[in-house]
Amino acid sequence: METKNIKAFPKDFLWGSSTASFQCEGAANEDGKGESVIDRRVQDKSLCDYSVASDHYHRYKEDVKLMKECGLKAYRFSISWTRILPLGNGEINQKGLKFYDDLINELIENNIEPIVTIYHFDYPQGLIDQYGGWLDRRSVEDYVRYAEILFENYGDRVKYWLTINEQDHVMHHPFRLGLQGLDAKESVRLGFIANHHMSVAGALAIEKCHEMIPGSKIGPAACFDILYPATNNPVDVLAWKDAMDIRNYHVLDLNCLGEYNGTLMKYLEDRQMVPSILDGDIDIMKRNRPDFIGLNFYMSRSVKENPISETNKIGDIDVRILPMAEAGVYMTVKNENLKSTLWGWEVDEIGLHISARLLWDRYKLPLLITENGFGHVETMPNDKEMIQDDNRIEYLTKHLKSIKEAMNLGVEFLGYCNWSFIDLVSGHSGFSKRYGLVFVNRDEHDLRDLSRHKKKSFYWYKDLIETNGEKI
């Protein structure tokens, strides 16, 4: 629907930017940090070197100075669990506590609101070795204790918290669960066990946060790739509805409503994958409602029916980045109406508008855009030039316009954090895929000098923040 007199962004809108610890910090083996599942995975030398990443650990003051110059009102970052608790539980690493203490103080001194993600993919390898990590109920207690340590040490300065980043991605990526060598069916089955434990743990962290930090705001950070039916054939629309319930809504229904929706429960029952739900679990989730939803949005996908046959049997799953097809449920297909990035991600700013409205209608919780960005290949500029990333500016502008339009239809937004502030190691594509407003001089294996260089989008965002988005 086209509307008139689009509302301006609120004066207290959190204009921010995002990173994640393992993707930018480096110092993977310094100052007592323990091993995470990410560290274990990238021991394969053919993969990009995470151990240095963007060297934010040593250059955070330089990076915060750039954030201030850009005019950021907020910085969303994650804390490395194993920098605080090297084994995931047990002894606290004081040097790890101090690093984040110093970073938070540096942000506050520069009038930048810290938004802290408690856990962003880099799960402690120590907990995998002790009892299998998220697959074991003990993981709930260890996560909550870790969260309490953060609340106790940083709660006097941090108001905004995110429980778990992209819980659906964790459960669908075996290596993020510390698992290897699984077939697709077993991977999905175990993923739903982990998903239940994460949901209970996140709810208990919300409870602790509200108890320990009066006035705090806390919620999940969910990836919501909006789905469309590929055609108006009713069987494709039905496949779309099933896929939305099973793939998109299942985590947030647990996080925000404390329930397994009917479609998902039937799906789990038919495949004998219902996780162990203890007495009280549902009540824990229901009574600890988040204050907001962190929304990570990059693209949309289209789906069609995927009928069962002799060669396509129930439970047959195609798993790549996420389940892309499942017999009897859906099949992902290309949307010919959309352009794609170099990595095949279909660009769809209208999808962000639709996602925001769907989430608002279903959960009635404010949204904080915690990730939204354009990945591209870029090379080191010479001394007299600047990276002209007009494609990124266009992408961000269109998505911000969609936010503004959704806001005009009643959706409440707390703020917007693009992904990412500086170039960092992509979760799937190393350093060849760049998202930053600031170029970091390194590539996959050559660390070069790691110097920072402002891109054209840096100045565009600076101007946007100064005018509170008036030009959108």
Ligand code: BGP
Contents of the next structure:
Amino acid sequence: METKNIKAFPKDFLWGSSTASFQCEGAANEDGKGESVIDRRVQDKSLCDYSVASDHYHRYKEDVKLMKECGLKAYRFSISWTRILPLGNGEINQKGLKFYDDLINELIENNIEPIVTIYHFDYPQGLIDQYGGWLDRRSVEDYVRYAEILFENYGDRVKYWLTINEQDHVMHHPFRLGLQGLDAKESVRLGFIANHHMSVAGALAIEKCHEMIPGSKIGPAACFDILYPATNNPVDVLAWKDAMDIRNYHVLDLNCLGEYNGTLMKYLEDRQMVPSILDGDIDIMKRNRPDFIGLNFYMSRSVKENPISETNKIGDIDVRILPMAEAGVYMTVKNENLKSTLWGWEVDEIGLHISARLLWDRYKLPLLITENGFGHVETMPNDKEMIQDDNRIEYLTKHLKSIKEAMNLGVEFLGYCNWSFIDLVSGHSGFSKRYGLVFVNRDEHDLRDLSRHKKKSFYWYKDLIETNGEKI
Ligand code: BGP
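Switch from the form predicted alone to the form predicted in complex with the named molecule and print that structure.
Expanding to the full complex; the earlier chain stays at the top.
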């Protein structure tokens, strides 16, 4: 609805920007870093050279200087588990600890609040080799020990923590679990086992964080690509409700309520996919509620019914990026009302407004936008020019407006971190899909000079932060 007297952003709003370790650091084999599932997957450099990424490991001072110039109040980054523990458990690598110690000090000296993601996709290959990683219960203990090391070493300076980035993505992408060559159905079944272990591990990390760092705030970073019913036919609305419970709410229900929702449990039972839940697991999750929800938002999707037939049987799953369709549950269809990015992501700022309100109604936890951004192809400008990324500015402006509107209706927000500060390696599309406020001069294979160049959106964001979002 139209509302009057839209509130201003709060004075302590965390205007920030995000990255993740493997996507920006590079130095994949330096200073004792161990191998992660990402390193294993990208040994074949046909897509892109990840081992250098944006070279942030060597240029972090220059990058923090740019953050300072932009006026960032917060920087969300992830710690590479295998820099700290090369095998995922066992010996600590002091050089890895030192890198993040230096980065955190640099941020604090520049009055930038560090927001640390404990684990963002780059799971230790060593734990896959030892016992199969998240599929084994031992993964819970190893994750918690790793988190404790971070709390012990950085807790005096870091107050904001994120447990796991996009647990729902990890469980649906076999390569993030170190799995290969499985059929879709089996990988979904194993994904739910991993999901349970991640949920318990995340809850135990919340417990430790609260014990070890008084006044700290910790929560999950969840991807919530909101779904819409494709039509007002009740069968499509019902498919939408099922898909929301099974695809969108299920991880946050575990993280924030300590519950397997009823729809999900029935779905798992019918497919013989209920993971083993030990006595006490539900209690661990229930008693360790996060302080906020980190929300990664990029797009919406639309769904319709997907009736069972002779050729479309229960358990049939179409795995492209995520399970996009399931026989007897739902199928994803194009939304003709929305424009898409070059990668087919349907741009939908109103979807962010609706998501924020749905999450607030269900969990009553403040939101911290941990990712939101526009991926596009951009080329190095000549000396006197600047990249005119007006499309990115428009995307970010509209999404921030939605946040303000949701705020006006009572939703609490701690801050906003766009994805990403500098250009970095995309999760699926190499270096040609750029999100940064700062251009990094390289392409997929030619590393060029990796120099940094401020885009128009950098100056737009700087101005916005200076005026506390007044122009939104
Ligand atoms: C999120 C991930 C990020 C980032 C982003 C954009 O799912 O948390 O790591 O990659 O999506 O996705 P992509 O790089 O595939 O465009």
